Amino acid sequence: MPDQPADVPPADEHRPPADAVKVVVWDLDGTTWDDVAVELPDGARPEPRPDVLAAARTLAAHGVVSSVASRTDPAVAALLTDPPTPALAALADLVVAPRLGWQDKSVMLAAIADELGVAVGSLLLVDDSGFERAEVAARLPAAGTTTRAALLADLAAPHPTVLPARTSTESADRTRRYQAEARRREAAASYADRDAFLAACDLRLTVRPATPADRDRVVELVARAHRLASTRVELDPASYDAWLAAGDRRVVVAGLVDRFGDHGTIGVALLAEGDGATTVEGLAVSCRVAGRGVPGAFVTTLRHHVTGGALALPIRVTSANVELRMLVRSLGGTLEVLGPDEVVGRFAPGPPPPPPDWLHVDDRLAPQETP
């Protein structure tokens, strides 16, 4: 059989569509480094390939984080938790949620997605073993698979498909934020009561009007959010500017910090005024802050700035945004079904509920004007 042309991917390789990849998951032995770590002589250490380190840095700069899934002795994890060489330290600094053990790669990838709170379909496994790629393709078909050479070639292309079309200044901090989240989980394990842990986190939510400087991050967040997103509005830089300029529209953003670090801009709401009512034409909140009362406090803060607290939130129903619809009900709202894939969350007039005791809200929106 003749060799397959270099520009044709292997039959067991699946590349997700552009803008879909959030996490690149690297195999170690034979991919990230050329050796098999457990077969090296005592005292010898594998060295990550410079082109892999360079690729992981490029990915991180564009907001695509790197993880590790390796079928090996779990003791090899010490190379990342306590790296003995500068190259291994550089690798550890770029990695989040590593999985090392004897489980199937598909199981490891599912665990990585669960820990990071992302969809399995946003993962791309880089593994030079055809067997491992085929196992993931068969048992976790939503995940992408590729080889090291194919990924490096893609990153060297004029328009890499693995990188998002648009990034923001906050994108390069995404790896650090996931690493901070891992520290939060470790700290939480020492608290028997979750509310006590959240109170100790010193969570501070800032809600403010958006500015032109927020453009790139807001466009990115609307494109990337799925679980807590109304998914009705597509936003690009031009339409963002139009929203800011419109007299009957407002763009509101939310940021979050705690004692572990700055989460950055984690929420956006596109508000439209008309016929004496306010409609949230678009809502997107990062899934990274779910489970802390933050999404609900954001929506509640918006209600403080609309007539009587009444608010409409149209939602295009997807399999991913069940959590948003549950949030509407948990805040006392109702869901009106308009069609097979569209509902409207409605919040009746009345005082909104207060935020959780553990969350401080810095409301910087202008007070509502009295007619």
Contents of the next structure:
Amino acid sequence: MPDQPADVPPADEHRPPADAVKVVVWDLDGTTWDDVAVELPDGARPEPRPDVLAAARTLAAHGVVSSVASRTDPAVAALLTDPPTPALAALADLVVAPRLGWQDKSVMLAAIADELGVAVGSLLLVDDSGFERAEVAARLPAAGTTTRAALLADLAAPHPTVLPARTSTESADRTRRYQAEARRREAAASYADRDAFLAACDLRLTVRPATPADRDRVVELVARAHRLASTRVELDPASYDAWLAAGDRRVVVAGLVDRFGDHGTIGVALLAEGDGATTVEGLAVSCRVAGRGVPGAFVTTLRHHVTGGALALPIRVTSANVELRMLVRSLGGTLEVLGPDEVVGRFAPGPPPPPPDWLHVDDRLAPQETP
Amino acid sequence: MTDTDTRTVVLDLLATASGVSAADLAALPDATPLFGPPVGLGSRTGAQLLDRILATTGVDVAGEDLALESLTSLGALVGFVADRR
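Coords for the form predicted in complex with its partner chain, given the form predicted on its own:
Starting with the chain above, the whole complex follows.
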């Protein structure tokens, strides 16, 4: 264990704001299980605490995934990759992007955030070591820290702050989707050429009008997406209904499937008609599908259903959504600056570019349902 | 640092982001667009490039150029960074 830094703050827990936690990162020794794995006698296995497994299941059911950061012998990872007991198998089934080694916890948490494509501020470390919580608080202050007892107490409360206020039917599948993403990365590593890998993935994008059954997922996606989000609209189920009823408006959603599994609904566009033009009042695409041409194909499909292909996309600029501005430029659009944090992406009339060769687009926007 | 040094730095960072070698990038004319062939920058790799330019040179292209006009061509990006170093 390294020397304690001189500027370590008190080891109080630091809980992120409500609705901010996307990933709970569990310490193992002394937190997830009571033993120290490397000190057990030959043949003995640590036993995950039933209350921790139950907590991880509750979190997963609400779309908050669990990860692991443990300062231990990296060989202990075999307990998760090839679990020798049913309890360890249950734990492995709930975990994504685990980190086991001798690095500082702050380094591990940063790596987990990077692998999952989420902000560090959406991580909550659960660790019964005050030193480890303090190390993370000092070196990765955006991340939250807490103890096992505090987290379990929160989950037992009538309104747990660690759980999102609203979830969709797709939330419970989030752990599976991250695990499928890990299999994709593993498969991609065997291809020297990324385009060849993408061609082998059998990527199928479906673009269709939203139905009332999509409402919760639309609201959730608008709230959760940051990198590929126009961030001008805040929605809850009531305001979503009010927005739809306020004029000539449509909601379009996109779903993605590949040979590794179903990504679910990964994109939403809130479209408004006015003065003979179509405006995308809200656009949000899951960061899980970035880097494979999907966001561009989604926008391009929308343009196919707009007279002349002209489309306006107002964007509230944040430090997180430069990728969306970049998307507009990469699709041949321009960005008009309206203020210090307001731009409008504009696509001039004309034929949109075709989707990449590796992506099949199933366009289900029938003429009577188009913007 | 000279404009030539800035060009070398930007091309190295662009090579990392795009997968095109720095030598091949150096042979391209300034008017070469960054999106589409032969550079083939995309939305994700473009954002990564601006992150790396900020970390390496201190120039915040995304923050100072909201319209991302500096991404229209190789020469425009090099010029934007050189003007602010």
